[in-house]
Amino acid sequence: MLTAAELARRLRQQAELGAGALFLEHLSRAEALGLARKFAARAAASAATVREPASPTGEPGLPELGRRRARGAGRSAARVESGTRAPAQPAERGATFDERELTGWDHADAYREVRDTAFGCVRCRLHEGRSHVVFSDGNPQARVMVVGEAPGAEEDRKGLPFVGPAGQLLDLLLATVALSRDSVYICNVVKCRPPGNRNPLPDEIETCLPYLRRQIELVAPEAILALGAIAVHTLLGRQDAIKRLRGVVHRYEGIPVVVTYHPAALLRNPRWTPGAWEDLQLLRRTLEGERGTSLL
């Protein structure tokens, strides 16, 4: 039996995802209207927030972070070596949300260094066709890190992850557990768009993986939400189907990992959406267990 709070979240998710009918027998009219007003206001506030990609400086070299590094020693791709840089990307207006959140953070300089190194990376073939390196969006001091697969056409154009239709769906799913794009940290396994939106190849993933490892080390999230097969297999080192890995909290170097479908897959297969909602509830419970406080 769902609790009142879980039922409210379920109804909210159905409404936000465009369900044709809602059954409100367990909610009073005042509660239902209150939910509608609350999330209309949240959506309006979210739409008013404008995020633009930052201008990279492209310093070479990816520094090491001692914590957790010993386990990765000996892997050929465990560190990014300095080398020939790609031409700087075009300057953009403003700064990303993560840049505004770096003030006063102990790891700010290290974060800028790895980000700027990624902006100039030419270590694999994917740099040849990119418009932008898509490094991250959101807050690098967030409790939750969301890891996807690779940028698509819209992400490549704007330099930010999850900004197309799949990103809009991701925003709605996060809202069902009182999270937002600005309150999480979003990135992909691969930072450049594969041609034709194909899956990244194993050598491309391996070459780009040190950036993701470094992001996880610096952000040090309380939980990771892994979206889609590429992210799940990369983080867990397992090739099982997502449906077999869902519903259980996994670990990446001690950090809880919750597995769910990629939002793009949900757009193609809407019948999976209730399962994704359940995965988000598992993420919520995991976070509440880690800190002992409610997100809602």
Contents of the next structure:
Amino acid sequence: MLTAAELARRLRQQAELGAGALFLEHLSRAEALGLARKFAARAAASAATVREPASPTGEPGLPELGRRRARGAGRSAARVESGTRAPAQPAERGATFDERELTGWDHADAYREVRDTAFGCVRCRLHEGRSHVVFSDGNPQARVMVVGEAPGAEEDRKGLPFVGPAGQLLDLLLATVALSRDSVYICNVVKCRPPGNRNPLPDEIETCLPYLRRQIELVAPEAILALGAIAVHTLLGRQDAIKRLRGVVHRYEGIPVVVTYHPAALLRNPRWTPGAWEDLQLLRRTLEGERGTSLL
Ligand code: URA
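Let me have the form predicted in complex with uracil (URA) next, following on from the form predicted on its own.
Now the full complex is given, and it begins with the chain already shown.
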């Protein structure tokens, strides 16, 4: 089993050598998940105890990459139509974490408004079966926004996106480019769990889309990582298979979009993992291009 320190060392070596070798293909699913769990546990511990997250490897010398300077006023944004208000969402880790990250942010009030509107949303049938509206996790002032499909059972229970096995793999993938859950912003196209984990229906996506649009406007990420077909098709307005869309940087309203497989699909098809690694490298290069700084 690779330790987090070994992982970081290998990443640095690969970056220094410009190597095309893919360490992830040498990891079994159990190893990858074990590693991802470690990252998840560390992120949870650091979120509970310190304000500034540790680097994903915990090693000195790896810069914190996801944070960025406070932004000035962003682009003007369309309002999200609110449905009839339902009772407020109970405070969850995601909500309190957001609160902390909103301090001193120009868009804090607008962000709270859209988030609280979503927490009370009854605009489509999905509100009937939900335990929680799953709005986001991570840092609303992050450089990178990760967009998934819809909450699963675990996410619905906890009120946070990507907290099940797919989320653990996502944590690991992010760590390969020195990003952590706390240094990106994570959300889904659809904020409430579709029953039985079915795909969200087109009308559910359409109804929920104003929330995602508004999140993107306010967070104004430097790059978006789109996970899986629903996120990719929704953001790009194209129905092509993921494998045809990977490998190039697309744009959503001028923001670079990097496309990759959904982590749940990677768990079912581990042979796609090297491709996901390449996609994360494309995300890294895209961010470096935006900022002109190295991520590793
Ligand atoms: N899959 C998603 O697309 N989103 C989640 O939050 C969890 C699993």
